[in-house]
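Take a look at this single chain, the form predicted on its own, given in structure tokens.
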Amino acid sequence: MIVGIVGFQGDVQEHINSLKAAGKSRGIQVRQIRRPDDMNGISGIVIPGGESTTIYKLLNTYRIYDLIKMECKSGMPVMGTCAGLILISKDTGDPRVNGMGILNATVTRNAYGRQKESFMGEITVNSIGKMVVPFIRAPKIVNADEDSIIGKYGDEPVMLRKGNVLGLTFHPELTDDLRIHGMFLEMVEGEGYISTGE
């Protein structure tokens, strides 16, 4: 099974090394997607943290967005971390930015502070339980479907899950814990979707 990272900018390598790490038992390989050939026989696919309107850019540059968003609908697995879920957004709160509107949330970027204002929160997810991650120059979770906030950080949401997409404000892969890319791997296994790139 194969799972697709965009991989123009971003925590890319780190997505990469947890993806690999939370299905080494599982026969995972994982793929950077540059084009639009190499979503061909992917199962799911993260949008890293990053940069949205640079990712945003070059996505489209590379004729890889609106393949992204109809893969996505036809059913295959997608997560957005930080500036990925604004791309998954419905409304991204930067008009530079059009949303894929996947996900239905409304975020603001850059909500939390600037880089000096990172910080390591304790978020409670459902079914996972407590865990420390960074917030990094994250977005808030303004609106969302109230049935897709499965993690929050005291009474914000920080992540989201609806049908085959999940959205986080922070930053997973930046720790050693990998239960929500296992969670994510857990996903893509149950969706059996394998992308035929068109």
Second form
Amino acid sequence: MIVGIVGFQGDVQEHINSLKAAGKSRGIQVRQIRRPDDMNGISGIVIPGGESTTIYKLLNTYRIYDLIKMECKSGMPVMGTCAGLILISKDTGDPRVNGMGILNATVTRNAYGRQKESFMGEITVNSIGKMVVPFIRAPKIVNADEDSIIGKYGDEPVMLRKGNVLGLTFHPELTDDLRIHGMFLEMVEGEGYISTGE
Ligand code: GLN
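The form predicted in complex with ligand GLN is what I want next, because the block you gave corresponds to the form predicted on its own; please supply it.
Full complex below, order starting with the chain above.
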């Protein structure tokens, strides 16, 4: 199976490394997505962290924003991390970034403060347990369906899952912990979706 990663900006290579490591025994291939044709034949997609306003612009410039939105609404598994979560959410609270509305969530960008307010936090994730992960100019999830919350930092929701959609405010790809990428690849295998890229 081929998993796509939106490859314009942000921590693309780190996700590729984690997906390859977590997918080694599963025969998973990873492909960067930068053009509509790249969407052909993928079974899942990751939208990385980075700068959501920039990724948003580039997704539109290269005409893949609507394609991703459509395929994910049709059931293709998607994992959005940080800026990626902002992009898949329904309400980003920022007119410069139009959320795809794949995930029924409201987020606030840069809600912990500036870059220097970035931190490592211990989170608890359903069916995984505790993990220590970096939050980098992270958004906060201010509203989400209660049953979609699968990860918390203290009382705050930081990870959501609804069907084929996974969204996180933090960066598992910057750790050696492959459990969240493993969880996503299980979703990809379970769904067996193949994008036609149309
Ligand atoms: N603050 C960034 C944004 O709003 C997200 C930060 C990140 O992805 N690490 O786009």
